[in-house]
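In structure tokens, the next block holds one chain alone, the form predicted alone.
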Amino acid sequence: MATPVKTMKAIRWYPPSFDIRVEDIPVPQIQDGDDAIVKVTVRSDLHVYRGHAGVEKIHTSGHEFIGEVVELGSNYGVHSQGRPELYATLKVGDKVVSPFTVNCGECNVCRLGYTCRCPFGALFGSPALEGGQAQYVRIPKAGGTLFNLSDSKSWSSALSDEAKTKALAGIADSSLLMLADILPTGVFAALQAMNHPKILPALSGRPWPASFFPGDASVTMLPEDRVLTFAIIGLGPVGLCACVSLLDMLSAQPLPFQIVAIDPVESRREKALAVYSKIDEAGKGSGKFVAESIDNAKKTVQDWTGGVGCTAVLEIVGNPSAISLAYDLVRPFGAIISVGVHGEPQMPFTGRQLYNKNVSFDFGRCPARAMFPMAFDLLVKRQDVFGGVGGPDCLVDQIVGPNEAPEIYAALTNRR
């Protein structure tokens, strides 16, 4: 079924920065047999607006969106061996959510789970691929990219099919939209921190390098050596998702932990504390959680660890000051997990600094398509946090129409 209209409203970004316009442009068309056209119902974005990405091309914004399939290319409806299941099962009318990058689902990179670096990939809402802040969007390699919210059988999850179906029926689109980027990225940051080799001594009770091998807990390690201390830098939406995810993972551990969530903006710290208060006791675990300014956080880490530093730091911002703070806060033989989108400036470290602290860095984009099952399970589990709109403990502040985009972009960038 082709789209019934020829033109559509789209939210377009004009270089170099801070210029958003709502315009009429042509509706996208099928260009390849693997394409799908989706009618967008909910969308979100901010990244390119400030001009930090060095982009010089006018394009439609939007790397997070949910919608309904209205047209499919010629490669759908027939099961082809070795191809993603959606090529056989996806139908016009299905409700879908897309990760923020295209991925084929068939290459070596995708098979290993590194879907954000698929060689066929492209970022929605960039010069390479028109985004979802429009009435319609074209999805290349849609059979490997999309998640079918009308039929959960095509993706794995710890939940049963019955539980997934029930959950999908009861979750608002404003909550499901988080699956496109912010929730998988928050889970990705927490997952990397909790599975990093540098925290194995605390988890296993055996010092480095015995922590890599089976064995009994070491008699040389004291109880205080096994306390996990984390910092999360940046309390925007992804930072809040990282907080919730890390708390969920730590609540399943028998070990004591302490988390300092950091942001210079007071309203964001208040939001983090409100979100934490909303989580039930089972989701909080038995550890400490505080939200503090930069200076207060430095003092807290100093007091908590006797000046040693954090076991791991999750850096969610993506700028030199944030990554420098992460380095200052992390302990020797600690780990820094950076999922913030870094721009042109060079990293503010010398080789000697890195050598002197034995610090490990994990940088880069979240493989959202691969993270979807974990993110969806957390979304279902934590609807107390993710399900609302407009409250002091909600991640979604408001939902507006596309004509309000210029005003809302300006409000967001000025933290209003």
Given for the second form:
There are 2 protein chains.
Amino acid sequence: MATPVKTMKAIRWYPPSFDIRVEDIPVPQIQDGDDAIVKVTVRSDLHVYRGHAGVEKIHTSGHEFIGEVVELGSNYGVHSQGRPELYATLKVGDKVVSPFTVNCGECNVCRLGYTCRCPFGALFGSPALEGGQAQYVRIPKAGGTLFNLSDSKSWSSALSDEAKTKALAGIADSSLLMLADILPTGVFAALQAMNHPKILPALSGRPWPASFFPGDASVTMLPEDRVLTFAIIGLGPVGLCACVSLLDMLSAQPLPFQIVAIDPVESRREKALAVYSKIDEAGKGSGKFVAESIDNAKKTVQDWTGGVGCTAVLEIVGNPSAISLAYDLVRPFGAIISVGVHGEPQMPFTGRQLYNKNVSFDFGRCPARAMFPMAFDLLVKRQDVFGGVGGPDCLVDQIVGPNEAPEIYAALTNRR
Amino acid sequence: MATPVKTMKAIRWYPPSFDIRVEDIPVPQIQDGDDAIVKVTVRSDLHVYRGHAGVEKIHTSGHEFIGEVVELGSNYGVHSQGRPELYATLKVGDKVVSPFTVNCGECNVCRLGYTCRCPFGALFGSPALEGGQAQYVRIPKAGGTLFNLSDSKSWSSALSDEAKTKALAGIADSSLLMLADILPTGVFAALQAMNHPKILPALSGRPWPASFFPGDASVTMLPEDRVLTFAIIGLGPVGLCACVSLLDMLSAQPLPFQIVAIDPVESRREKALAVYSKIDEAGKGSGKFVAESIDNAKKTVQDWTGGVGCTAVLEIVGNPSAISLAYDLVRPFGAIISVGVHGEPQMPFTGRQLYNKNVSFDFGRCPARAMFPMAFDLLVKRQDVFGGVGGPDCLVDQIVGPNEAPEIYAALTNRR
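Shown: the form predicted alone; wanted: the form predicted together with a further copy of the same chain:
Below is the whole assembly, all chains and molecules, this chain first.
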């Protein structure tokens, strides 16, 4: 077993906001038999830099990280069979990636796949749990939480074990880091849109409720009824991942589609267009993709759909104006998929507005641990898009050493 | 062709509220080639008696009715092939039931099955369209709107034509009247719950997202994870129809379930229990069904689920306290199906509440015309529950002649 050092560098968040300090603090210790200690090798985080109302506790930031297991609690080993597989198989030296929240993997919520709402859930880099912007991080319930990148057998996906191992070797750590949050969250948004019952009539060619009920398929749908129209609101890293994921899902089916990717910031729209241009022709499916400002996007959806609206809208911002825009853009009987992290403002809708448009909503946090196989497969399949650091179409801009953190944080914040 | 009388009795609604008068008004005439005039034989309605803010126009009430076609516009007959079938086949003398809104049957919205949001949509018995509380009613876009009860070939369902005709003969008009609104709306609520992606992990035994994605079924779900827990809020006629429909759908699958039907009014809870008791043992499925007041229901869901909450909640009231109760009762990653007619109050949720519970919502009006085959099949299959007038478990209490209307309306309102 590796011997941890006694102190380490950590990026500490001080209330109320905009105060980030690099400090020497004690290396975390095993507190529970289910814990693991991970030496962090790649990390990122900006979420709480600006401060959240009511957060008073000094803590280490960082909710996305990759690292190497250096110590395991007493509950690991072959005697832990019957529990999540990682309790039996995880070893010191394994390379791991962690989703941004803890999950036990063995409660009702986790078994259903809703891992981000596990009762043991805590967000790394929050007052509840020290984060990964440090040399070491303690992982509670590590056998349920971590993905073991060193053992492709332990995480299932549509790829063969051989394909997984080979693929993994070709993926930069900066890309793998996307597995912690932004890539599964983008996939989660796209998946919820593509599997929503309100999209099923167009996908199946059988009208509601014949798409579920075998007795009535007397209506003949026209090709134009089956054109799928999507808006993606917010082109930060998660929004770009949602673009790639949605395009990938659409390329697997024959129907025409049209996607408008929306952001007020021109450089982000350019990034979305660059991502789209990097996707090979077969991967683009039979549709069109534009990136537009809010006002232009409203006009585009109006023109595309004759004023009817989008089949589904992906809302990846998390504020009242973004969710209001989603409502304006969605068609009657359309679906709004919101993965944006919303705050305290009340929902800006009356009951009558929602009734009158027959709107469906899916809100909330991505169950990143459960989404890992889908996200990993997409990462492998679309290395042409996700790969590389520093180009105009790169999703992860920079890898930052801990000592540079305060300057980088300030620069990123000023840039916006 | 029958010769319409020159004037007729009609139940007229006067603003602002609680003013219903029986008057003699002109019989409606064909105004458009797509119109039909229907002689009304059975009717009901109470919705707008109390008045809606802003409704100033005197109009004939009634959004639910059955009748006989007495006159057809110029667009009916064999030359209308290629349009919805009823334009070619509807005949004077046919017995028809109308959904509570008009729909053309030949636009993109109708072809998708979202008939209640047709751009030609208008609610019978509203300022936009004279209702069925009269001796005659004009049906715009009748070839898209009506169901022809005299021609079982013209409306598909899982039943054979012979079975449909035979079944129809055994169903009282007071039961058929439920097809106009309350029965399809109840079925719509249950259908949306049972086909929601958030219920799929329990139904399929494959966790999210493996329920969609073939690559990951490594998690073994336990029997307890697959118990379906439902709450039905509001036990008026639509709520009772939702109970029957949900029980019917659950009886077709092997999983255990638990349903709490909720209403503050004891007589309504008793009606729900009476409905349940009338369902034969095979039809009850492998679950339990209780009817409770709000406080008791919260405790029951707490006990049943160890505090986790309901898989899905059906909200059939349409006010802020009902939708708040739905939020309180639903589990993280649960679905709230709201078919209640909501008004102007803002949604009583912050964005953070919705994010933090990963809630899904389906809001809005039932596409009654599209739901007709499912609703009719349920009506036939569950005649033991729906049949009969006047018993404690009867959903339609009384058939009212037009001259009795003011007294009955006043009595019904006072009773609540």
